[in-house]
Structures are given as C-alpha cells and as structure tokens.
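Here's a solo chain for you in structure tokens, the form predicted on its own.
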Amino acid sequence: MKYVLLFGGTMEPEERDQNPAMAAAYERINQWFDEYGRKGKIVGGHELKGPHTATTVRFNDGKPMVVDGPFIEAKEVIGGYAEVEVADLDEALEIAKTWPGQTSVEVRPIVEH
C-alpha cells in the first residue's frame, strides 16, 4: 500500500535557512530520508516552497478562478511530503513516528487507479 506523509511546520524555507539552530534538525531529516530510502520505503517526496508561492484554482458555479495564495487560515502549513510503500497503515504510522522534524505528520492513503 502507498501512503503520503505530509510534514507540517510553521517556518518558511527561507526562514529556516537563516536559522542556524535548524541546521542540526535538517541534518536529522536528511538522515531520515536516507535511511528509509535505502530500505525502499520512501518512493517519492519533496520539500515544498513556502505558502506565499502558492496559487489556488477555486471553482465558483463551475467556473475556475485563479487566485494567489493558499487562503487556508492556519499557523501550520505543509512543508513537504514523502510517498511511502508499506504493508499497511500500522507500518506507515511507525515510520511517521520516527520523523525528526518539528510539528506534525499527517498520514493518508493514496488512491491508486
């Protein structure tokens, strides 16, 4: 089964890069990706640029409208994701529990067509 792990955070990538205390945390994150990548569990994923770079397509009466920004009121934003291939939800959760990042990991199954 495939799941996506959505990594929540409160810091823009640019802010993180200017924060020397975050260097050690990101070293642990890189090690985490390396470890699960070598085990064949991570099959995709990327860090995302900050929410200020987002563009949203909203539908009003079926008509698309393009607007700048995510326009979701939240202090925490998705900063990146990993796609994992595992036996079941329990294994995905065990991997998520080892995440060395800051705030949260949302685990969701991927619908494969």
Given for the second form:
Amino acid sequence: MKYVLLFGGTMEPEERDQNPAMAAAYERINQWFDEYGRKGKIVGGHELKGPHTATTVRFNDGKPMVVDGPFIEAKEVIGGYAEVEVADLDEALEIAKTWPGQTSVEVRPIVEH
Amino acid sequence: MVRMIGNFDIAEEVVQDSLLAALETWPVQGVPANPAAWLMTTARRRAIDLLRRDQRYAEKVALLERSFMPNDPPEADDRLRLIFTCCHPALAQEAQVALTLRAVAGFTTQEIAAAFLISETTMAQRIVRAKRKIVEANIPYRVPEGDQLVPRVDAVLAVLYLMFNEGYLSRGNQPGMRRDLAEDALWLGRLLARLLPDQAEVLGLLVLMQLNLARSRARFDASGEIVLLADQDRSLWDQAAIADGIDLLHRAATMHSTGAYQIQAAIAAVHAEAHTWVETDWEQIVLLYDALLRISDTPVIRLNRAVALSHITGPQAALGEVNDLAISLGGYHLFHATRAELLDDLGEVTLAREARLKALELCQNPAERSLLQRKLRQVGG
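If the one shown is the form predicted on its own, what is the structure of the form predicted together with the partner chain?
Now the complete complex, all chains and molecules, led by this one.
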C-alpha cells in the first residue's frame, strides 16, 4: 500500500546554504532518503521550493483562476514529500517517526485506481 | 446457545446481535480465522450483558463467565487484535473509546451516545468515520510487537481508564454512578490482563479499578447521596475483591516495572486496608503521591497530595500548597471544594463558603452538587 509522507517546513531551501547547522540537518535528511530508498520503501519524493514560489489554481464555478501563494493558509507549509510503499499504516508511521527533519510529518494513503 | 443460556428470547436476541456485529465488523477487519468461535464469543458476551440486568439469571451469568475462563487462544487473539485496532493512536481518543465500547464491549450506539451526552447521530457519525479511517488508511488488525507494544498498551489503558471514570462518577448530568460503564471497563481490564499477563501496568489499572469498585456499595446512601470515604460503612466493602486486588498488585510488583497505575492502585490499597478512617496510613499515601509526581507531575496529583498531607501537617500547610495551584486548577470544581474543606478546618467560615459556591458553580455531576449543597447548609452559611 502506498502512502505519501508530507513534511512540514518553514525554511527556504536557499537559506540553508547560509546556515552551517542546517547543512548538517540536510545531510541527515539525504541519508534518510538514501537509506529507505535502498530498502525499497521510499519510491519517490522531493523537497519543494519555498511557499513564495507557489501558485494556486482555484476553481470558481468550474472556472480555473490562477492566484499567488499556497492554498493552505497556515504557519506551517509543506516543505517536501516522500512516497512510500509499505504493508500498512503502522509501517508508514514507523518510517515517519524516524524523519530527521524535526518538522511535523503528515501521513496520507494514496488513492490507488 | 439456547441450551447454554436456557432462555430462548435472550438466546435469539444475542444471536441476532452477534450476526449484526459480524456484518458490521467483518467487512472492516476481515473475516476472523474462526468465524463460528467469534460469533459464539460475541453472543456469549451479549448474553452476559442481558442476563446481568436480570437477577433471576445471576447463576447463569456466573456459568457463562466461567465458560470464558479457559484459555481459548483463537478467540482471545481476535479480541486482543480488536482492542488494539479500536485503540490505535491514529484514531482520535474519543473515537477510540466509542469504538471499543461498540466493538469490544457490545454497547449499542445509543447507549454510548447517552454515556457521553452527545446525540446518537453524532456518535454514529463518529463511529462510522473511525471505521472508515481503519479501512481507508489501512490501520492493521493486529497486536503490536516488540518495542511498539508498550506504548500501544498505554493507549489501550488510557481508553479503559477514561471509560471507567466516566462510569464511576460521570462528569455530566447523569446519575452519580453508571455501573455498567465502570464494570465493563473492569471486565475489559480483566480480559486484557489475561491476554497480556506480563504487563505490570495492565495489572496496575485492573487493581485500581477493582479496588475502587470494591467500595461501590458504600459510596452512595439509599437516596443516592455521596458518602465520603471518611463516613463510609467499611463493612459494606467487598473484602474478597480487595484481597484479590492486593494479591494482584503484589504480582505486578514482582515484574519490576512501576508505573502510574500501579502507584494509584497502591494508594487505593492503603485506603482499602485501613479498617477505620482514623487508621489510614497518610505517611505512606504521601510517599506514594511523591512517587507518582516523579512519573507524572500534574496539578491534580499535587492537589491530591496536599489533601493527604493535611492529615499529617494540619490544614494550614496544606492550604498553602493548594493555593499555589490556583492558576492551573482555577476551573476545576474539586480545587475549590478542597479549599473549602481546609478553610472549614481553619474556622474561616466566610472564605469556605465562597470557595464552596465557586465549586458548585463549576460542578456538573448531580451527586457531587448535592454533596456541596448539603455542606453549604451544614456549615450554616
């Protein structure tokens, strides 16, 4: 069964290059992706550019309208995601609990057609 | 089933109920390994519920409960899996409680809604939503293993304790005590203790519930008024249940895995062992509260410790400790009720009355309200 782990993030990817502590954190995150990738658990995923780069398409009466900004109006933004292939929610949660990014992780099953 | 219960009406009703439960459960959790055994277990459980309400069948209840006792591995495993699925942390705790009552304890949606003072529609939606999440997010139907087990057991115990407290002294506008809910929590606690015999905290919670229920005949007088521990007729306490509970607590202690439930059970045991109120070993109770604070430092535990302390140091020192909790417990009726008691002891009639009026304003349980009103009249304020 496939789940998507959505990682919370507030830092712009550009900022981390200027912050040596963050560089170490990102190194741990890369290792984490590599490790679960090798085990075949993570089958896709990316870090996303910051919310200032987001554009949202809204539908008003079926008419698409392009607006600036992310569609979730919240302090926390989605900083990246990973797609995992696991047996059940417990296994997905076990992976999420090892996330080294120190941000929240939302676990959502994907719809399989 | 009919042969076992000896009452066709009840047998028919429980078999129908069990089939309904199966229709509800199996599409969600999958057909159990042994469907016939599952149906029989559910039917027997339901029969006990129905028979319990009928004194004439008291003996048969005992017979049915005995038929649960042998180690029945396939059914037992199913029940345990069901409990862990219902109490999965991916479900909101209120949904965990509702599902456990529905699927494991066999309550109807209507009964659960009444217990938690919400409409039947809201409760039905809550249960449906939880079941849907189990299916769609693929919450596994199994007992967690390894180092996942203990935190998951904690979640199950939290649900049982919530259920017990709701029954033991309900928060809402209900009779003082709804025995069914508390006794069902005790029943589930026994079941869990039998299924997980080496978990010390499971025993701890079981003993805590058992010792509290052992006093239940003395807790209310004939007109339903609360009788305080100090005034209870201790000859009404169930001494067999107390002795059994204390034995269990000793067994838990040999597992060398102390926890908050075992300590609270030990406090209940100290009270249970005192033949009279004045013989209560307050020094030991304060020490136990100190141990509890080291595990979980909460204002409510501090309040209870201060009450125990007042019996050693007198009301003045205890009142100082209680007053320190004003910010965190200002909205809790027992904070004000405790202050009122201590102020009474100090002869501060006016302040005691103010505190008691504040407690009354915050308290919803009718039996507790009645107790506060009685006190207000007694003190003559």
